[in-house]
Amino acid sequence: MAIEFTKYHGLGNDFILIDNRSSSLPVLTPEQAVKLCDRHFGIGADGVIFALPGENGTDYTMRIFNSDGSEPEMCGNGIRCLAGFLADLEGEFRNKDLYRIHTLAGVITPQLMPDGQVKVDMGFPRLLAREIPTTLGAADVKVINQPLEVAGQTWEVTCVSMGNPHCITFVEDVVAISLETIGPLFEHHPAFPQRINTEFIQLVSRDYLKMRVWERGAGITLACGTGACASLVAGVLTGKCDRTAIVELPGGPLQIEWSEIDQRVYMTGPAERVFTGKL
């Protein structure tokens, strides 16, 4: 049976989107997703996203397989792409601009904006060591500016979960970081029992951050939405930045806000369709 797909990207973080609304299980296996994500022998992507039927009163369910076959709890750029994909699927029958999406990280609500951007209510950041999870602190304490030994160097790290785990460290120059070398060492460090996404952040000003990322299960990517959110939260926790800022990624900028009113994190950025095809 032929399977139709649409390729999307959010600031260069690219995904294969599949209409999976007829089944509550993904139509592809993780092994098949790995082959499709291969940039030489497949379509090429950072992950495969499935739009499944909603659960517990939500509009739809999101599942995602990374390019290595692992399954993350959520993906910030990916859910913006999913919102655009769903709008395309519904076409003339679309009667809403906001979707309630069931994910492994909870219910996430992306909203299609009049200017073509997608604003996502990413929910509350989780800050306790057991919520990350990490062994860098006692279970019920926040991990802020804690020392972590990686590759013979001591890094000050702050840990945040946006439904998936992040380790953030502030550096003088993000370009100088050898992500290919240091990224895997962070991801598989024993302090992170479920592995970790790692963000290296250069503070340009209190409302402007530059970020490079090593994603758990995907490696170097051009953008990471949950990572941008976690980085702003880490910047606020360490007193380095304001509660609203532009986070500049290699693929482009995201606007991130950690609301002082409701304490939720909001991410606004693009989702662009690239092409469609059949498997």
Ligand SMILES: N[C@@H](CCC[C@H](N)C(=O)O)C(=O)O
Second form
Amino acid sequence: MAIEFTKYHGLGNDFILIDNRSSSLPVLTPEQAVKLCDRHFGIGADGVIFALPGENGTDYTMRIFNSDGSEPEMCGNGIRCLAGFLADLEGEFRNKDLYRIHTLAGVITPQLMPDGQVKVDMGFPRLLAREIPTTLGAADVKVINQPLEVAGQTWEVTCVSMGNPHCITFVEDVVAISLETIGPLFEHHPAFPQRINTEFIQLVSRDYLKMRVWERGAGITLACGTGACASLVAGVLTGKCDRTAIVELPGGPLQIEWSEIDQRVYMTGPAERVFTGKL
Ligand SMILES: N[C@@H](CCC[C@H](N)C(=O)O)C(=O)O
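Given the form predicted on its own above, produce the structure of the same protein in the form predicted together with this ligand.
In what comes next, the whole complex appears, and the chain from above leads the way.
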């Protein structure tokens, strides 16, 4: 059976998008996704995203496999790419700019903006230890500036869930962090029973952050949308950041806001089609 796909990226965080609208189960297995994501023997990507029929009154459902085959709850750059992909699929039948997408993290709404960017209502951040989940602290308490031992060093970490789990550390210089070495140690630390995405943040100013990320299930990526959102929330919780900031990633900038009005997080950034193909 031939399967068509489109390769997209959001700031270099790249995905294989599959039109899965005729079935509510992904047409590929996690093992097949791992093979397709391989950058030498496959197409090459950080993950595979499936556009499935909507559930519970939503327009569509998004499912995603990381490049290691695990299934995360949400993906910020991925949902912007999905919005672009859906607009392409609907073509002349497209009658709206805003999609309500069912995800494992709840309903997320990306909106196609006139300038080609995609603005996403990412919902509420979840802050309690049991919601991350992490054993760093009591279940019903926020994890802010908590000590964590990794690689013989004590890191001061703040944890935020954007549906998927993030552990954020503010550092003097992001370039000096040896991500390849300590990323996997954070990801598999026993304090995080569902593993963790790890962000290192250098504050340039209260509204400009530089970020590098080690993603759960994907390793070093050029950008992480949920990670940028979680990092701004961590910056506000620790008193370091304003409510709106630019988060600069290796792949480019994202604009993030944790709204004081409705307490939801908004992310704005690009989604670029790269090529289409057939498996
Ligand atoms: N790159 C994504 C996050 C993808 C999922 C992540 N690896 C996880 O396992 O939680 C983003 O842009 O948010």
